[in-house]
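Next up is one chain by itself, shown in structure tokens, the form predicted alone.
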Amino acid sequence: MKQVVIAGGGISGLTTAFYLERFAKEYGLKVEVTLLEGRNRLGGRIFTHRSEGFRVEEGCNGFLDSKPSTVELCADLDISGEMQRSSDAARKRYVFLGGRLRKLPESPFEFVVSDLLSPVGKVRLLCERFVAKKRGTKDETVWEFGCRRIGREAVENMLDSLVTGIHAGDTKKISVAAAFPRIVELEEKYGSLLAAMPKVAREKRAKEGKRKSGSVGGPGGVLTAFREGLHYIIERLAERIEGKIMTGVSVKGVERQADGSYIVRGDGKERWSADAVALACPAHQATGVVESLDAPMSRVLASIQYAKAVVVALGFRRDEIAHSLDGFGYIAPRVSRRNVLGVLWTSSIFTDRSPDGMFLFRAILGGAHRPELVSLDDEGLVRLLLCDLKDALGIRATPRYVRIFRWPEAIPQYHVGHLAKLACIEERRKNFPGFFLTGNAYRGVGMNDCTRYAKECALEVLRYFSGK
């Protein structure tokens, strides 16, 4: 029986527990799995609050249905049927500039007649298809990148609004390379973003039929939760795998031993002997842990740095606001010098979120730019936030339910250097068969990262054991 230690009890440790487990069974191999979570409670940043009839996602708001990962997990898990599309009613976007909110063009038309940019700006962006591509290898920001393809202004009132809205982050630090790969790699494959979007546009018909999808400045697919909130996978993971899950145990350290197995040091004497160990937990929490087995890979973990974020949501009376409400919410870009990230219009996306009569918002504070509004008072932050929705959609009403969930370490930034980061990470581990990383501070911050990595990183466990 081989003996496989999982430390984090997030989307991504229960979902490499889960898969470890079903594929052990597949190729005969028997397998124990212990998993073991610093938190009182399952799901890292996926959390759904409960109060007043309305329910509130504390952290990750859902997965995109354009990508299979977390597709295919919940079949896996046979809750398919529990899954919930965001509403078609919401599929509009805005960008707060100007002082108005202004609709994120949903073709090549809007694109034309929308005022996002100034006739400059969008003939330079209309020039992208003459731009040559980059040469050398220089590990480019999102800010170089955009500048020198579609120029500053649509940098500014478009592209921030992407890294704002996934990363929370910096463009002029986050690598395109290592936060947006396929970007890099259109232009490697088709010299031009422009020229690239017809001919990818095609190969996604083909293959999946036309379906509802994001805006040309959004995301490609549809927001999906479950109709009880997202916590809800957390449950059907935890119900389904067989291991031992413990949480209230933290990972103090891991060591290997001679006969190239690990012990696992826990909090005070506890121990747990494993063949194969792998960290599911956050870059700032696995530093800590990794130091006694390889202080230099310790050292790189630790380089990752974190954005800061504090989730505010606020309940109206619907009769008290006089907007349509008719999208999925809006991004404030850094040049707009707004409080918020962005505030998601959540009883729009889901209507089944708010009590009858009223209506769910859901902002974001904090990030690369403002760190400081995560450590702001609860009556600061809710003053803050009322001051921009009155500014973007006219309400001058008093918030009748108001719960507030702060992140200190919310979001992976992958700053230009991650990619040797990373490479430097997976050098090291060659030192240690048997010893895994997975997660969303690696190659990817979104939960179908997650879940994808975790499937990826149970087969590389069952390769090791098996000698492939």
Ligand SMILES: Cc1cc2nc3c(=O)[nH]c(=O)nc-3n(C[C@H](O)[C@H](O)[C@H](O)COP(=O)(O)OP(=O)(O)OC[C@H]3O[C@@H](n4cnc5c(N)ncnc54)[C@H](O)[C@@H]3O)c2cc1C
The other form holds:
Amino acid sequence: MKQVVIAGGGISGLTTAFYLERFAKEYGLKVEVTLLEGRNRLGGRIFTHRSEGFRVEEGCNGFLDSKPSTVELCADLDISGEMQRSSDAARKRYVFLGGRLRKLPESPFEFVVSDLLSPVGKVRLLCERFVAKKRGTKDETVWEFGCRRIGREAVENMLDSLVTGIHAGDTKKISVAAAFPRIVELEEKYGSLLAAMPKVAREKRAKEGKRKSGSVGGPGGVLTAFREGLHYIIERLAERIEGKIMTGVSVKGVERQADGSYIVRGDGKERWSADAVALACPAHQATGVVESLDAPMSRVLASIQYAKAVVVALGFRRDEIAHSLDGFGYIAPRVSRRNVLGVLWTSSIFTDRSPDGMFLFRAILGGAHRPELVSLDDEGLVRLLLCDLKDALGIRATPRYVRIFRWPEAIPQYHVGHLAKLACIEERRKNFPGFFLTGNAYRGVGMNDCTRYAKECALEVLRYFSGK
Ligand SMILES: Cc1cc2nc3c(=O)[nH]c(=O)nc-3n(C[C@H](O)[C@H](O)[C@H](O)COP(=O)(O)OP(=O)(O)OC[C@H]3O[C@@H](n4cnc5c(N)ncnc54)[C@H](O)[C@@H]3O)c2cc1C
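Moving on from the form predicted alone, please list the structure of the form predicted together with this ligand.
Expanding to the full complex; the earlier chain stays at the top.
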């Protein structure tokens, strides 16, 4: 029987455990999994808060159905029937620019007639077709890449929204190759993003059929969660894992033994022997665990920075808001100089998240540009958000429901140099066969990336056991 210890009970650790057991059975291998979670609850950044008839996601809000990994995981857990797609009414997405909301275009024609860019900005963007392909191997920031290809205005008004919405990050620091590898790949393959668009759209249509799923400036796919809230998938994963799951046990260190096995140290005197170890905790926590194993790897993990974020949920009486709230919500790019990074119109996205007659908003503040907001007191945060809601949506009512969730280390930042860090980690890891890392610190910050790489991690562990 091979013993595997997994540290971290978020979606990455639980998915790794689930697929390890499943594939081990398929391959006829005997594997016993022990999953150790430092906090007293499972889920990490996925937790659904329920109170006063509201259901609020404390962190992650859902996953896009345009990437297969989480959809497949749901099928493997037999919970596809419980998946809840955001309502069609929530297809429209907005950006706050120049003091008001502007709708993100849903087609190239809408883009041409939209007021998202000035006429000069639009012409510059359309000239992208004639911009030469990048030469050399410089690790460009999103800002450098965007200014070179589509012009500064399109970066500030459009690309920045993507970086704000996904990474809560700074376009002048985030590496385009690490954070948006697909965009770099399209430039490399087609020489121009505009030239690539019809081809990509054709491929997408062939895959998805006619289902409409995104906007020109927004992410593709439909936001998906569960009727019970996103934590539902965490609970189902925990139920299906046959091995031992221990909460309130923080892993403090890992040591390699002369025979190639590992000793995993917990808080107190507890020790676990393992034939393989998978760390599924954020890089800033993995660094301490790895220190005793390999100091250089630990230093690289420590250098992966995290953006801070705070989620503020406000519930209003619907009849006190005049705005139609006919959409998903809005992003406030840096150039708009707002307090919030973005506001989701949660009750429009998932109509059952608030009691009858009430409307729930979920805003995110902080990020790379306003990290200090995470330490602001509750009253101050609500005041800032109300100010933004008044300017964007004309809301002057008093919220009847307030919940605030702080994430001092919310989202890993794939700064320039990130890919070199990953290469270094992989190089160091070669010295420790049977030691694995997974989670959103490495190759994608979203839930879909976590489930994808957790499944790959499970396969890697089994390949290691079978000597392939
Ligand atoms: C505010 C916010 C909004 C987000 N919105 C979205 C979204 O809408 N869509 C999307 O796709 N993604 C979103 N994300 C990102 C998404 O939540 C993460 O990618 C995902 O949840 C990360 O899962 P994980 O298991 O890798 O890490 P985590 O969820 O961080 O889980 C890691 C676990 O490891 C535990 N741990 C840490 N150290 C140790 C240790 N030493 N020993 C034992 N256990 C340890 C932690 O307690 C934690 O439970 C959001 C994130 C935040 C913060």
